[in-house]
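First comes one chain, alone, set out as structure tokens in the form predicted alone.
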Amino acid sequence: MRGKVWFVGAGPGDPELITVKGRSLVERAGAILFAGSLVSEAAMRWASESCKIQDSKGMTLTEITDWLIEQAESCETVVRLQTGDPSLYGALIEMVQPLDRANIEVAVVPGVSSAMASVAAGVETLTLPEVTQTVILTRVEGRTPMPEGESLVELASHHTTICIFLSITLLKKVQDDLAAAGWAVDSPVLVVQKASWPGEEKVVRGKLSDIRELCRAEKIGSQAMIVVSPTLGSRDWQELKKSKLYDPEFQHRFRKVEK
């Protein structure tokens, strides 16, 4: 019987941020293909000594899927270990389709995204009552074009929280697009490189006008998340609109309000 291929989110970098289920699969895997350019090798600390481990850093899509199919012929559990969450910029469907054609069973284990890890590193929040209740996960157009209606200018016009992936080398365009969408030059910006990576994480705070220079000074040129949001810096605000969930006058099924 052919084995099963699991696409496992390794999380943002800290090996301990992999899920319990993900770690369990790493422990029992007969073969693991990990994205070495993005996933820390420390994530393989739980693999067995007999496990076949391969770095996909220099492999093409065809080589990756051929390797997974080959390993599934002899291993009950094959793991494709991906950075963050497999469903975000992970070429998941491109890898699953050849496995489907080969009649190999697949499953996905979600992971902690670098967007969440970056906000955690800054002790910030993605949402706040009556400030913003919407989060946009996107990227700036580079070699991969954006679909119609999804330019950063169009998305930024909503003035919600925006987590911008894979765009640190296009920070000047990010600044220009946000300004074109009406964001003020003093809007706060958070940039986090290698969020949660032990000993490697860098957190840079600035304004839309100076964030590019600040990142240059810190030599941040890859693996960085850009976060812009009207919630940034709210930890220091003197007044906040409080959540209704904990309001003593707000009744719900777990708490009754005395009339």
The other form holds:
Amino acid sequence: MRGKVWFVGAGPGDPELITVKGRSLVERAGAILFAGSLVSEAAMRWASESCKIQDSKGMTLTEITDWLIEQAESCETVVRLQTGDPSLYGALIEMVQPLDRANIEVAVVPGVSSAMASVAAGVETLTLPEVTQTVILTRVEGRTPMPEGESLVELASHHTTICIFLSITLLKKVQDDLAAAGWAVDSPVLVVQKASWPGEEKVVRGKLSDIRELCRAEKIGSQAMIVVSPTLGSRDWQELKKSKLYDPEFQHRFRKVEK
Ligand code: SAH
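For comparison with the form predicted alone, would you give the structure of this protein in the form predicted in complex with S-adenosyl-L-homocysteine (SAH)?
Every chain and every other molecule in the complex is listed next, the one we just looked at coming first.
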């Protein structure tokens, strides 16, 4: 028998934020490999007693894919649990290619990304009518180089919502790049550490000018999302352009305007 390997988004940390489908795969799995640094072990609470569970922390990519291939020889359902959504900064394709070469069936179950969980933690919106209708998910250049045209200065020149992953230790560069792209020093910035982790989530609100000091004071040096957006704080705005979807004058498929 050859099993199937499922890449499952475990969600941002709160074990209840895995999808129903992800959870039932965890329950069915004969073997689970999880990303130790971020996926809460609590996500394992649904694994069966006989399930083989392994932390991939410390494993190389080849060791990971070898393990998955080996488990698929004896288990019908093998789960690779990934933090957030598997398609974002998750080395998904690097793992899928060796499985394809070994002729092992693969499927992906999406997950709630930490970008969404961070915005939810702050009761913020990624889009707002006539403010911004675009979201950029990115990171700044660290050890992984950014492709041409994707520097934060270039991306930020659009003044859209930007969720910046993997960059909390590079907050100074984020500040400099946003300033270089024309963002005012008092632009609001949201930083969320361990979004959705029960009892561990930290939400820091600041301005472009002081966010680094605020994060330092809160000892936030890892597992954090930086969100900048012209929508931040809109909960307290007096005037909002309301979404057309709920505008009484706006006719759509499910509602006809009464004349
Ligand atoms: N696939 C994941 C991202 C993995 S990259 C997703 O969709 O969320 C790891 C980065 O994600 C971290 O550096 C941090 O920026 C962010 N991250 C992951 N979990 C987080 C959480 N619970 N709260 C805030 N940021 C988180």
